[in-house]
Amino acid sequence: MQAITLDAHGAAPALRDDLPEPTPAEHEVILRVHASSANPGDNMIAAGLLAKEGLEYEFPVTLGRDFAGVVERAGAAVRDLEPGDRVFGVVLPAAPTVRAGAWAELIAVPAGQAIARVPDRVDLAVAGAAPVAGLAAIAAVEALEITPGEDVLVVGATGGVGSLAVQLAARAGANVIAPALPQDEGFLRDLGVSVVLPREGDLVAAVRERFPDGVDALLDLVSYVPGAYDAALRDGARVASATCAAGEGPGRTNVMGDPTPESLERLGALLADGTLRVPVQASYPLARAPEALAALETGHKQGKLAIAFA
């Protein structure tokens, strides 16, 4: 079987053709993988980050968090699905070792966690793309509780979460607004930003200079941490982050994607109706997933980095 894998600390991510198929434990179903993505969390475990919080690598390291496919087998345990069904979701990082991944042919997943059905109307294409960056984009637009007409900063806009993000907020009525590359304007107003300010130079001043009072809420996806544009914010303005940038105190929310099968089921019924596209910028065959991890790490985004299986 082919997979993505991390043979050892300090090893490049490769593709190895001798793994063995998994055989589904009693609450596990066996699923081929169709469709995957690349989110910084996959760059995070190759480079080792997750052994210096304290987790244990069990070698061989299959990557990838994100799939979708089509169920194969069945655990004798498992009642709510069965082979034919074509269902997405989230490998798990460390559960409890960091060992499984979704770059590979054949995943063995537990059924009633972190998998869904794919709603009838979605590609697993698209589906495949979207649970990672989905999830915290619905939890951190959430956690901004915002009400029509307000003006929403959204730092990072282009990348994945950010992309998605920024149609939630527009849809929720928000006047968003997002520091961008001059070619990236085109591709954030097709998505509902209303504003593109210069991503060069003073975003606070630039951001001061079109909103003298400053702005109601700020999603920050860029920064690691707190205060680099507190500054842009009027009095009692709300923060989310997905990277532990919104600091603490009344209003701020640091979020995580939870992804629960209710959680899943959300964000297929967004895609399903229309209301969440998801960009992709590019798409790699699974041989090439490690360079996935590579653009994703250097490369400018709009939108996802999608892995794609034969």
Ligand SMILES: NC(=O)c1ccc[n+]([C@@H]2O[C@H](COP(=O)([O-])OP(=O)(O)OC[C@H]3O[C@@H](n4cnc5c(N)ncnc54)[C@H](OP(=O)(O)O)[C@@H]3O)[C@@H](O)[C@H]2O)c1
Given for the second form:
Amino acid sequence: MQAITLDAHGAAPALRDDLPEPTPAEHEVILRVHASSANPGDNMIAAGLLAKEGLEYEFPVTLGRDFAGVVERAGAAVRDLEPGDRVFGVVLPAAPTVRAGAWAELIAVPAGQAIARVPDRVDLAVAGAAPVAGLAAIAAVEALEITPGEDVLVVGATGGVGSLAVQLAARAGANVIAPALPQDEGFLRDLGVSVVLPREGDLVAAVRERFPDGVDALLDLVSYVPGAYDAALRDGARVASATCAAGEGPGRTNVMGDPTPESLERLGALLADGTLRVPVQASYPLARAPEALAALETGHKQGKLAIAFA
Ligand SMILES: NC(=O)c1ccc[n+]([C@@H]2O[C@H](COP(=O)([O-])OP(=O)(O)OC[C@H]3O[C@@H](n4cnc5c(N)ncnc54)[C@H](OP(=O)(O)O)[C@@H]3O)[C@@H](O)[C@H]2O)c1
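I would like to compare: after the form predicted on its own, may I see the structure of the form predicted in complex with the ligand?
Once more the chain from above appears, this time first in line as the rest of the complex follows.
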């Protein structure tokens, strides 16, 4: 079976075709994967960063977290899923070693954990690109507790999480403000961004010029230390971050996407009713997934980089 694996620390992620097909443990289902996407976390795993956090890598490590596919077999104890079901979710990165991933033709996934049915109206390609970024976007926008008419600054709006979060913030009634490159303006306005500011230069000054009292809320998807944009906030503003940059204190929340069946069902419902659209910048066949990882690191992102299985 084909998979994209990391075969040793320091090795480049690559396609191999000699992995054994998985068999289901009694609480697992075997899925044929149809779609996935690249997330910054995939590059972190490929770079060995989880080993620095003390987690063991069991090589070959299959890369990829997001998945959407069709159940082929169900373990003896699985009650709620059966062959033919369309499902999506997240392969957890360390369960308990770093080994399993979604970028394989067939994967074994525990039923009842990070997996849910894909609603009928949602394509598997869309469902496969959505989980990691979508769950983080939902958690972040929820943490901001937006009320209609508020000014919400989203830094990193063009990327996977940001392009979904701005839709949810706009839907909650926010006046969404995003720093971006000139070529991003149309893309962001289509997603519901009201004010596009220059990304280069002094962002805080640009925000204060337009919003002298400061903004009501900030979603920071790019900083790794808190405080970079605090001077753009009004007193009492809320801050959320998916990069641990929210800091501490009232109204400040560092969010983690939580891939439970319930949260995935909620994401599926937002995709099905059209509240959330997944912008796909490019789609790579499985064999070229390493190129998606490179593009994620070095290219300019507008939405998601999808992985399409044959
Ligand atoms: N906590 C969680 O559950 C969770 C889940 C998913 C992701 N994350 C983290 O959240 C971060 C974003 O993830 P992602 O999937 O959205 O990544 P992404 O697709 O790479 O998006 C990041 C976006 O931010 C843009 N950007 C970078 N610096 C900027 C700046 N100074 N001003 C404005 N925009 C800027 C990037 O532009 P360029 O393309 O030009 O660089 C890119 O469009 C990553 O650090 C990821 O690890 C956390």
